[in-house]
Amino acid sequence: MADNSIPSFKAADLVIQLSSTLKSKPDVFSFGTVFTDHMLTIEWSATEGWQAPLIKPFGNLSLDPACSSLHYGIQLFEGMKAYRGDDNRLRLFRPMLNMNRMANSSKRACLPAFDQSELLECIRRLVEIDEDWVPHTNSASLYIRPTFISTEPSLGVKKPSSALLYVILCQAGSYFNNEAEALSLWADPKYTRAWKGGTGDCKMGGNYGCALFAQYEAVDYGCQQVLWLYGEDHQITEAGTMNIFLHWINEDGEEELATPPLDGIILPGVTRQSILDLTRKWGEFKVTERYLTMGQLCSALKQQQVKEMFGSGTACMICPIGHIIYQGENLHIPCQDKNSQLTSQIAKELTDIQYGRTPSDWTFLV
């Protein structure tokens, strides 16, 4: 329902210009390199308000080389897909968690406020002028990228007096290339992802950029991605872009998944709280959001009680962690064992639902 206390653009209001030739798509879907035929803008200014939405043929932006986005970092973004389930019909999963994300997000970054359930109107729209684009197969969907970035003119470090909200689409197949290998890690505490009172429980693009130098260091460690720690007492964090999951014999001897939990530093990812409601529903083991350290996940390992350790986001899903390089060691983890299945019953789960083959309120209907 539209929240009509926060002055915002109108799904109602939207303007369509269709592109009068369409792009061929491509036989390969790689993540994030060709897009859709269409995108989604929408501007505001502090004078005027925000504009009409409009729906137009995907093309470049026109920036002016003072915008503050550009040299302070104001903006941020979302990551959402849409599925062809097997009745044919497309289906976003849990949108509005990923709207209110963004608006959290915009809250910390100084933008304007807006109706969460206007630009959920608006997205889908947008995916259904462009829903040839999403692929006929359980193994590719298309991505959405809400952006929202100043588009202030000026060298002042201030709150923007104007932005731009815009929507692009691309087709998405596996995140990574070997995304049936589990991923090796690198974990050093020299690099931080995020700090308490910080932005890294906002998805800022800033919060990115800053971790390439480490990507890379991990990689010629012989790592894919970067475990990040945080404290004097190495606490995990994140994996790479992902949240993370232990399942183990913790120390009171209980069956356990543990996650890191939301305390400023961690991103609140959509498909981890999806993985937490529906373990939590199954009632198996315990499921809690606390503190993990590398020091107990090693004295877990001695004592042989890892049963698994994984990564989760919109664009791997689950991901099994198999191998972490910390202080000189090669810690490995049971991954995909006959003790150890609980990756593929969740991702199962998970894409039942996303794909319609499971019905669930978690889906909303293009």
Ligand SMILES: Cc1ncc(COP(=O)(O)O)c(C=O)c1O
Second form
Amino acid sequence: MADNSIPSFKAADLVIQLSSTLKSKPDVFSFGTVFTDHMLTIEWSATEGWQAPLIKPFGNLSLDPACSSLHYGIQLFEGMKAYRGDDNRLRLFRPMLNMNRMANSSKRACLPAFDQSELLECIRRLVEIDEDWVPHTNSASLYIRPTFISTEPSLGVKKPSSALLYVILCQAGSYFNNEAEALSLWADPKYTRAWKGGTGDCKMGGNYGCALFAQYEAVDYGCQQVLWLYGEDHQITEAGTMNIFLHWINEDGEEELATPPLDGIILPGVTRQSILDLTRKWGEFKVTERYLTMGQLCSALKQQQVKEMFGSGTACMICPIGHIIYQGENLHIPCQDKNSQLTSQIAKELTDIQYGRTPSDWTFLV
Ligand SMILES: Cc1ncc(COP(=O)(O)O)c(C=O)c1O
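Since we've got the form predicted on its own here, give me the form predicted in complex with the named molecule too.
After this comes the whole thing, all chains and molecules, with the earlier chain placed first.
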């Protein structure tokens, strides 16, 4: 339902310029390098407001070299997917959560507001136009990258007077399978991904660019990702670009699935929310948003109270964690094999919804 109180572009005004030559699709799904035939662009300026949305052939942008997204990182993005179901219908998964997160990031970046449902309808049209790119398999999908940048052509650090919202699409293979190797994480409190009062709960490019240096140090230590810690008590916050879950017997002897609370330093993941909603509905164990520290994890590991740990995100869905290097120790996380698993049960229920095998109001038909 459109919210008429927000000055916004309207999907009904969409202008469509189809590409005269279609690209050949790659044989393998290599993430983020080959994009589909079309893109969506929507321009905004303080004087003219939002322009009509445009779907046009994928191509380069032309930006003023002084543009403030390039100098001060005034920009943000989203990540979501379209799945082709067994019934050949295309579905998005809880897309309004992405739209709402994008609106929050826009507000924090001083970029203009827009009507989230109008953007979703424009994205739906873009995916529909490039629907041949949505893989015909249950193990891949079409990745959707909405992006919003300041195009302010001046070096003053100020609220942008012009901006460009655009959406590009590429194919994505599956990150998750039952054979998935468990992740190794490197935890060192000397680096911080996000802090209270900062922008860790927004999907702004700066959060990711800043994380790269630590990521390469993790690789030097033989690990795949950084386990981001926070504060004097080394709170566990996120793993790489994933939310994190601990399945354990907690201090009160209760079986619990725990993930850190949304206190401003955690990205409010769509997968995180879905895992919380799903496991709360099952009612099989306590499901909690709570602080978890490395101290608590280490003592639970010593007492063999940890069942498993995993990361969650749109890219991988669920990724089991196998080791953590912390304060010179290599902590072995009991990693579930194919049979036990909470992770495979969650992955199955979520993919059944995404690929339309289980009807759900979490899906949005393209
Ligand atoms: C820092 C961070 N945490 C968590 C997530 C997982 O979020 P989602 O489940 O919406 O993909 C992402 C990915 O977007 C991320 O970048």
